[in-house]
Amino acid sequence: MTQSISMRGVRKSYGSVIALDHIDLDIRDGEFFTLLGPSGSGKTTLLMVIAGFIRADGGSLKFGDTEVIRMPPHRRDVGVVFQNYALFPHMDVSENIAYPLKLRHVPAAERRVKVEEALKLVRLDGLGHRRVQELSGGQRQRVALARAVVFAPKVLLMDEPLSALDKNLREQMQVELKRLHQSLKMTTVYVTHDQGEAIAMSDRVAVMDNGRIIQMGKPRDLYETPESRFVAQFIGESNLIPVSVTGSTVIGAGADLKVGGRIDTDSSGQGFLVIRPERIQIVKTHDGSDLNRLSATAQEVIYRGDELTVYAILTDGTEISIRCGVHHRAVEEICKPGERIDIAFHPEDSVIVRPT
């Protein structure tokens, strides 16, 4: 049985430094929920408060209907995968995985069965006798995961478990972790600073900064409709074009622009139009469509294997990037450095956020 998690007014300070600033949060039963943010944003502190390894200064933390804010870690029934895996080098794989069961006084015969099941779950069948030092990084990560779930905890917590892996292995393990979550349906709270990881794996994501949750929602919503400049820049790559808004008129880069998404400016009507690089087209002629159109000067075209990235400067001096599939080979002919190009994008692909 898994558990929902709810927080109200959770706070934590270290002297004058506010690590958690009155956090309100609801994580659904069986959800894969990610805390995403830069270093120092408070995401790991929040995870450790859920685990019970850090005591909050105040607030409420409930697993289901049970208040756990003052409950010691060993009574919370949570499995934890740490960033460095925290495996015991003097134990073999099976002994590492069995350790939580031994602490809970599970009989030896039952421990062996549960360890074998956990090894199969993480696809390490037959490696129970290996020493930790004999394993690859990806295998160690799987052992740590098996140890965290072998006793069927109600909540699984993971603190940047893939950060030590190389890019290819990290992407493989993202798929493995998602598969495992779908199999176990265990309430999972995952910490990362990697926005690609968060988007690929999560049911919902909370973006944190300076001890606060800045925006929370499904990965697609965060990517397509950021509510602030911080989220727009942190979640994926964004072009931010300075605009001035008066009534229903939006002016940016010397042109009247239409916006299909949200519009949020400061008191003077200033803001930034957010448009993703892959949503911009390079056009040759005006086709009479309802696209926003701007002039730019090409600076550089970078071949990246699966795509081309065009860097350009708008008439107001704003630097932008445009992503094109490699099948657009003509782009390299059109976008020679120093030459003028016309770009276009659909109004509904943009939103306007405050300058700060």
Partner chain sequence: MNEIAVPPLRRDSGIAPALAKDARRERSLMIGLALPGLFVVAAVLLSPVGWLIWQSLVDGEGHFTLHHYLSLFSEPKRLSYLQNTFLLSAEVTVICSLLAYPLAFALTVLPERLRKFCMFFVVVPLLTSVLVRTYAWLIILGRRGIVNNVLANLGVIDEPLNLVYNYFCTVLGMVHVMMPMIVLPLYAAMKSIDGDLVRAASSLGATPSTAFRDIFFPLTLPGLFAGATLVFVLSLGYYVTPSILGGGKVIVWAIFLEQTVSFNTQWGPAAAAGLLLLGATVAVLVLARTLVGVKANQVEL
Second form
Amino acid sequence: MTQSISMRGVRKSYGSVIALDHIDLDIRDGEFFTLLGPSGSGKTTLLMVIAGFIRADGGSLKFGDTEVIRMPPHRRDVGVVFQNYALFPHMDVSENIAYPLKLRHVPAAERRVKVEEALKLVRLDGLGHRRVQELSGGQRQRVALARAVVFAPKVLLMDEPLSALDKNLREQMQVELKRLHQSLKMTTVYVTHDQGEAIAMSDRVAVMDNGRIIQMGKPRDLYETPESRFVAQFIGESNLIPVSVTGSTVIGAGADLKVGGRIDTDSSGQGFLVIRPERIQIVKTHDGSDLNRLSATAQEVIYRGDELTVYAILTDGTEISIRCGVHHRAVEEICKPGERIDIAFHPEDSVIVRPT
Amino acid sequence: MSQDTNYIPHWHRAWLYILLALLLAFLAAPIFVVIPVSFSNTSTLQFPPESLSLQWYVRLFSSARWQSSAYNSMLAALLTVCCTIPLGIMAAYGLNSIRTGLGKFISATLMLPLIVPLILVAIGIYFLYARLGLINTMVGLVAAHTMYTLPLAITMIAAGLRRFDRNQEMVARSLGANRLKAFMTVTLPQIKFSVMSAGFLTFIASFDEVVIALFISGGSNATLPRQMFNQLRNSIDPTIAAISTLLIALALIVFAAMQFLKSNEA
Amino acid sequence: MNEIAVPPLRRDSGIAPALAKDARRERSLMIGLALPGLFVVAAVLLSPVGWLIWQSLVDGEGHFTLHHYLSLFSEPKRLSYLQNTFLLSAEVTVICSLLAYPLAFALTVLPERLRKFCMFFVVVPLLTSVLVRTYAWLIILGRRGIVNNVLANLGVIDEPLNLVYNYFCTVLGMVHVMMPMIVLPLYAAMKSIDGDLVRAASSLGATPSTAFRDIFFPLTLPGLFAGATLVFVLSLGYYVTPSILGGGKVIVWAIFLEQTVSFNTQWGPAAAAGLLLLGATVAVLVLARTLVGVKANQVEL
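Let me have the form predicted together with its partner chain next, following on from the form predicted alone.
Next comes the full complex, and the chain you just saw is listed first.
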């Protein structure tokens, strides 16, 4: 049976450096939960605290109803997958997977069955007698995964498990991990600095920075309603347009703007309007609709194969990027460097965040 | 370095290679001089010997004194390995996790035997043992040699631990092994070559140690180097050459073993 | 901000002290693992040396005195032993450095297989008993040894030369013993130099000799100093080689020390003589550290 995880006030500091600043977090049973953040944000420290490799300075950590914050790692029943796989080179594939079962005194016959099942689960059937050194990166990753789940742990922890793989393999493994999670329904905590990976795989994501959780929610909510400049910039690409807000009026780049989403400014009403590059259209004329409209000067058009990126400068000097499909042949005509263009976006697609 | 200096033709470097050959000859030649002399048939140190014989080996192996001192050295070296290696593993492991403050201080203290002049150490131990009645005892000798070899063993084992991927031990612990079990089943099997190298080095360091043994091993517990040293100061007959040849063989065995272990660890 | 309502933070009731205690316990466990080794060093090294320090500072009645130290310098002969020791160590260090540098350099430019072969000749002597290596010089330089034989056969000499049991022979033997101790750290230092630096210098127009002088040589200095410090410190207290190859004519401090122990019934004089050696060693290490940044932990193999 897997279990939910709940944390209250978990903290950890190294001297004067605060690695974890009173983390409160609830992860549901069976959830695929991702800790996302740049290096040094505390995401790996938090994972190591859950695993028991790093001792927190204080706080509460529960698996289900059991307090585990003082429990040594070997009694916590967690499966851990490391970035470098950490397979035991002096054991073959089967022995690696059988290791946690041996420690639990599972009888040899049952052990063999379970190892076979685990190998099948990660699609490595028949490779049980390979030496670890003979495996490819992707295969090692699968063995590490099989070893971490074979003993049916309460939670599965993964620390950047795919970052050592090349791009194609990484995407393939993302799909497989997701599939595996759906079949095992195991509470999974996944650490990554790759926002694309986090969005594609997770039920929920917590964005971390400086030892704190900045924002937490479903991938779609994080992408569409960032609550801070940090999240807006860290997840996906964003255009940030300086605006000032007075009452219900939003003025930015010399225009009166309408904002459908969340509005958050500092005390003097300053903020940044966040608009994603793919939500901006290039329009020909000022026609009467409720879209926000701005004037800009085109700088450059970059052909990326699957899309076109237009770089332009707004009247207040803000640089923005606009993405559109390559089938919009006309874009390349319109956006000659130096040409004046009109852009528009839907009020519902934008939010305003604080300047810092 | 081999690539970046290759643009200098090798013949420009001829002087360097000649010097290298001379220096290596200087380093190794004495060793290869000893071996022929041990097979000489005369009692004077003549090189090359006039004709070959095994008489010095026969004399060596029929001498109760040489035999007992060789046995003592062997026993002392084995016992020293048995003490130094477990202590060395424990200290290297513990200090590998604690690298600040007290840990640093302890590391430095454990390295002191490398810095304090051996003759002073020997005299100090001699004074201490005289009071404790440990002069000329095997226990005393092994304790002294354990102290003497510990820094070498710790250094080698710590190097092995640094190469070892600590994540593996963490994984083992998360999979259900306590610290000791994780160390025994995952860490130790992977640093075993460093540990064994340290063992060989400890053995030969103890076996060949002269100065401490000179002061505190005597009587029926005299070691081979002590016996040799006294012999060398009095008369130099080729029995010493025969022993030396055997000691060179020991050095070669240790060298070969350590090379083998090193290539296995890579 | 998240969907699950977070109850107000319960100030952790006693968990922080408990965790701190666990952390301390783990730390103690790790320190504890080093204690048996530390005990051996304390018992067999620190306590005897401590006892020597105390003995060197008290007279027969147990009163504090500097007499033992002062009397070390009362006889000019003893000062000459001290001088011998430093001179011998310095000569050995200089000769070793001059020989080891080209040797280590040659090792770095050799192709892999040949280098391994050459390494054999550096490492095997290190593993061979000092007595064997010292004895070998008696065979080579003895009255009926190789050198005398060759010279006699060539008709250069009628009478065998006295080549052993003198100062020259002692220096030779010491250099032989100490060479690997400096070659290995020097070789390691040269190996670790980024070849791109020298390449970059050549691409900027440096001739091989300028690149060597301006780039390579300065980078090898730390290794050279570390090796030289090791050799000097070991030479200061070296006993075996001078006492065999010196033939009683080369009295270094270690030999004087051994004689003091043998001929004195009191510990005081020997203790003071020994501690002077320790003091000299520590002084050299401190000096090496402040002048050229060699740390004590670099001075080991």
